[in-house]
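In structure tokens, one chain follows: the form predicted alone.
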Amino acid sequence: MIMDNNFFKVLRPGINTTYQDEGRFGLQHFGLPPGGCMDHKSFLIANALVGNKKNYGALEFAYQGPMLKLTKGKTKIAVTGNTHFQIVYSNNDTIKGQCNRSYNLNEGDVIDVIATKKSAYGYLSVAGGFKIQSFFSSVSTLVRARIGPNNGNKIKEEDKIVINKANDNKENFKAIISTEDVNTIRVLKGPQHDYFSEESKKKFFSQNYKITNLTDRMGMRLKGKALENIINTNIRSEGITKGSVQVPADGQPIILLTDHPTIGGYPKIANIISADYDLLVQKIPGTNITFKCIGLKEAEQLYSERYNNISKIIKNINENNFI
């Protein structure tokens, strides 16, 4: 029975709140894209602070997250991203939290991620691991085909959430990570690339484009200069990625994000790049971005820096960085 399980109970479940991790891959044919979590560079920081494998799940969430009562057991968490939480402790003394380390907590204490601080996700970690099941090899949560963990749900109040049992290790560990509040997103031309006028191309990497309401996990929808479109409006529907950035009658730019749609008939003006794809994705409503068009050469490049960035950070947690 659960009651015989460590666990957390959920005092207030935050803004989507949801079980990811690195996605759910080879189904795309079946119309099921692979998701996972918004910011992989995050993501995978909160699994290393607690010792856990990459691609355990954690719980993503937006904006504001979950407030959690470790109500039987004892862990060891971690939360990453941009963001402000406190730990309360059981005899009432309150700390506020520093992300990008970790903490010991046991029975009665509290977990509250009360926001994040300009910027969309944060996650939450807990070493061992959550006890849930995966779907295809994933843990991860789509909330719109009620795919993955608690039946496809987001994380509600009142919800148990079990851990697995960690370790005994004690030790804390922290990460050092820089900030990178940069503004211009690379991209590669897209498919559909000269189906747009030459004043539409020039303008779609000179202008800025503010990030709308409009914007989720599988989408974020720009407002700026509208682009024409001279040849068709519309294509025949064809495999999509995320960061496909998408221009329908309107002229007015959607990217498409983790959770997209896996086939799509508008035309695709640009990609946005691998590198920049978790910097994109913490931007928040009201932001103005601009696009930089690079070739795929520099792409791949960067792609490789910053996956040997994440690498040592996460080496440099394991090696030196205890607390």
The other form holds:
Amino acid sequence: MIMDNNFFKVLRPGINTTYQDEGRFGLQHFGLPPGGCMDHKSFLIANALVGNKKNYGALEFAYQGPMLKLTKGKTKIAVTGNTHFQIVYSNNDTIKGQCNRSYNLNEGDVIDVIATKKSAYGYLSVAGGFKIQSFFSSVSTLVRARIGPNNGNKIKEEDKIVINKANDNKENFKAIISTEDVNTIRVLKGPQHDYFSEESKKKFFSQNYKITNLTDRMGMRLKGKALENIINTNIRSEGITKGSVQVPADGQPIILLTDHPTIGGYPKIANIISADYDLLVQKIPGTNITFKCIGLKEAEQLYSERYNNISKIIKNINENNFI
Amino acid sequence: MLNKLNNIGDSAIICDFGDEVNQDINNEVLKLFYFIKKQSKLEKIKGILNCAPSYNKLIISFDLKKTNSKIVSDFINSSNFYNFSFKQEKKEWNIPICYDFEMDLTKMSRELKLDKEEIISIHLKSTYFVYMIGFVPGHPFMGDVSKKLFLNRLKTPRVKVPAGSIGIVEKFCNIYPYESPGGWNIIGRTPTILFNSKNNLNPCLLSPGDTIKFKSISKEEFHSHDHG
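Alongside the form predicted alone that was just displayed, please also present the structure of the form predicted together with the partner chain.
Below: every chain and molecule of the assembly, starting with the one above.
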């Protein structure tokens, strides 16, 4: 039997490069957050560009991506997000890569994902998907608990990345995406919104918050003028969801992101709306953001519009093929 | 009793059972938890992604593409989950504990004015109820610790608590599934694996609603325990 007909070798792992999909659900009562990709839109487009089903695992990287050599076989890849990358072909020809389109790779070719541009996360997908083990119907990686493919670890130098054999479709595709460069993040009032003084509530919605370096897949710490809690700086621990904006005793908000702890004991002043989540997680440390309060109906409407927009982009991919 | 339902963000609701923490209230939370799980499995309610029970609340997360806060709230308000029986889901466990791995017994003995053997014997006497699991995978919040052992958190949390450490704070007892920072008073350690990511069927040993008795073991028994 011939094994591993198609695989990459990792020449450089990049930063926090892990397999992710849409997440692992139904296990929060055991302490597992849904996890999965940080930027859902970029993830979905990465899979669509190489003709994959929407929940195939892709490689997610932060700031710096991996450099991979296709040691054996051939495949089609796509890189999404706002990412600077190049392809070094086996004859040493080098081309600058374009995000949001697919490329064919042959044996010996190298994909070098150099860096994300003014954004945090990018995705690398391959046609047919990566050959990885799922755990509870998901291939997302939760490094903190060593759960998911690659024994729950980030990929590292010299790793072998095995890919499934794809069909021989040589056509390449591109996605037309408009950039979203807004620093206002919309929120709903959180369950403990009234734990904060009137002045602090106003401050929360008017001041600039700087995203600090203490930001990862688990959470994003912000810095602004401290908020004053007038009731209690702790609550009885309760379940939490991604996008919750917690304010501990120091008055500085922490936004819980995709790999959040499942239970938390700090008051939540607000919750990021689902429609703005991808936009938020792509913001890099140093960026100033502001929060705008909206209502539940509007949040639901905005999500529905966003989802329809993503579906339209994906539908159009097949109509914009070239080569 | 379920007091109120509120949205938490646009894709989850929080079911609030009041401010108190006791097993009766937690049982009501778990009843709703198992009820929603079952109704979701039967597709009586669609788009449910996660149910996260805590002491006195249940958070239900859903897929906004398939449902919304109003549909989920209306479903709960119109259902009679109070009569739902879930007793069969509860398990009883014997968890070994080696008190030789304590880190705080001397301090506890001083603060509680009890000698170490008394603390251990009081700790062994209680049956502990798993109120909830979370923070990290497999981590149980259990109670109720005897009033004689009520303690606050450590003033300065430890940077590193070894995996398997068993701690107490107020009326609660926990077990750290992974090496992690922690501020609980550590009275011993268990060799039992609480979360096994290699197990594709039952990765988490304990479930909310289970009960636990601790069984004292020696260092030798601790080390001979199969770590899987």
